[in-house]
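Quick heads-up: it's one chain on its own, the form predicted alone, in structure tokens.
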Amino acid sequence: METLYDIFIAPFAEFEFMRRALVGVLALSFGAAPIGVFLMLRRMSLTGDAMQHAILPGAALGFLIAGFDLFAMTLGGILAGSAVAIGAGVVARATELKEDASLAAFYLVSLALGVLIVSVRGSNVDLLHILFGSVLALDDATLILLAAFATVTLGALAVIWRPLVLECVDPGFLRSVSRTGAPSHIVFLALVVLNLVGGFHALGTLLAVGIMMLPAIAARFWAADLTRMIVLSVVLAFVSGVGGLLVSYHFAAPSGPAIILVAGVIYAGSLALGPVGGLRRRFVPGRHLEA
């Protein structure tokens, strides 16, 4: 009979690749989850989904030139994601097309182009690696990269915190009293691209946004305060990562999808039981005048 140690501790104590995956998930949690909270509050959740596909052509070109070279694929992903974000914004401002429609057009073309590029050079295994990631195969260089992205993200959020929060609440007021709105938005989009590229190395282009958005949305059902929401989103992202790695280990399931499915279960539980706008509060209301 397996003990709690065998279930929860032994996989990480006995296998180095599990410990590396754990560190990678921790770095992703600190970087991606806070970005997900701001995407959600700014009603840009689907923007993250569109931009995760936008990095695929750049990463694929890096793969085409240098194989699975960390620097080449990272640089390609950042350049492609930035180009799509800027291009969609320019099209939305220069035409009558809304930004969401512009992003949709860009990301669909980007996804098809990226898959085509990988198919030209690589195999089906290479394509699966790029689309779904390899969190159990993270090396030292990738872990350092993920930690660096998380550090840059937290530092940049600290710098642009005030205009970013104010833009979530009242963008019109921010434009009337300050010129920091546009630069903060650009920095924020750069952080979105940065964390999607980081998530791509661990979870692939199809699942990277999951660790960014699902914990953030789940945290919304447990906290109304922004700071608590961000802290809770980081915790839930890490719990999702640990849970997914354990599911992957014990049931021989793909690690990336397992992590996102655990995050989905946490979201479903938060939706049902969360005290801030959850279904329990709606269908089982508290006593009269109860907080």
Second form
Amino acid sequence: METLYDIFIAPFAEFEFMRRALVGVLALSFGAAPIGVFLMLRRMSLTGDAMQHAILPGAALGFLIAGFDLFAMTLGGILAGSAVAIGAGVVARATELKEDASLAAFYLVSLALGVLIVSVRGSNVDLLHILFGSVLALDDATLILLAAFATVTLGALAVIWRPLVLECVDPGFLRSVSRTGAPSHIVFLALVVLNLVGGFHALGTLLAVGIMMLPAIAARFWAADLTRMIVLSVVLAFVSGVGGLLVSYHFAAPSGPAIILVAGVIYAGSLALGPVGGLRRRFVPGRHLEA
Amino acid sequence: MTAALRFRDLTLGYDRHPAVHHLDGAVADGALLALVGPNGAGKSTLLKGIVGLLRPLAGAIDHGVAPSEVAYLPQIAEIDRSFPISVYDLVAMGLWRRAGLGGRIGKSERDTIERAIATVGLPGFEGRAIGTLSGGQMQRALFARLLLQDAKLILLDEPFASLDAGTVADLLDLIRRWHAEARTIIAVLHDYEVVRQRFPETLLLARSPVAWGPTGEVLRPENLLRARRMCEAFDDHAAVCEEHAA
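Swap state to the form predicted together with the partner chain from the form predicted alone:
Shown next: the complete complex, the earlier chain at its head.
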């Protein structure tokens, strides 16, 4: 009979790659989950999805030039992600097209381009590696990079917190008192790209956005207050990471999809049981109150 | 008498179509001005122009007050009320000029915020999410935010839209208090009764100004009729306006 120690602790105690993966998902949780909360609240949940596909050709170009080189692929990803974010924003403002349409156009082209570039030089295994990541093979440099991204994200969020919140709630008021709205929006988009690139190293370009959005959306069902929502999203992201690693260890499942699936289970549970605007309130309203 | 605002042949609009056309005149310091007119008359546009959200197509606005002393209450529909923020935090935004990006909210600021919330009649609602407020409570919270802004020029865009009589009376009392404190107030209104009773001065706008002066003279039936006719004449293929062309 397996003990709790065998199930929960032993995998991490015995294997270094599991400990590294643990540190990696911790760093990812701190950076990506709060960004996900703001994306969700600004009704940009799918924007994250589009932007992560946009990162692929950049990372692929880095791969084409330097192979699996951390610096080249990171730089390529950041450049490509920023280019698509800026490009879609510019097209949306300069033309009749809305931003979602521009993003869709840009990311579809990027995705196709990225797959093409990887297959020019690499094998299908390389492509899978780039699309789905390798959380079980994080080296020192990658861990430091992830931790740095999380640190930058939290610091920058602290600085732009007030204008970011204000621009979500009451953009007209913000514009009437301050010019910080546009710069903080740009910083925010940069943070989205940064965290998607970070997530890409661990979870690949297809699943990076999962650790960003799923915990954030799940947290929405438990908290009616922004601060609590963000703290909870970080906790849920980390729990998904740990749970996914354990599932992947015990059942020999691929780790990236396992992490996102655990996050998905948490989302489904929150949807059903969460007290704030979830299904429970709808179908089991409880007896009404006095006032 | 110094002017809080002076409009010089002002034209504001969207995509070259004027929404406010050739407006001249001045708003005196300490004025209590009602801005009335049919839908699409350019009332909100004029407020946006004053705040600086919209650049004039022609002419100019001279400000007698610094931009930092202008408070602007947008129409309530422009606010995302599903955002998870508390009444307290919404009201606290009024301190933006003082606190900005990273300024501290200390004891004295917290006292001011709580006083403002009490003044508008929302004590006990501090921790409530704004999504749970009724329309009247939400507007009270926004007036508390205006109180904190402590502005010399206050612009209100349809502050009483779909509010009950009790709430309107309370908010009108706040406006009267601001007027007594010699602040300049411009409010977009649709209820002529309220305008007649509480606003000494009125600007009737139908893209072009129809009448501007003491409320009793402006709100005469022939003026109102003229305003309605003028507003129905929007033309997608209008020619370039030659009036006052420099």
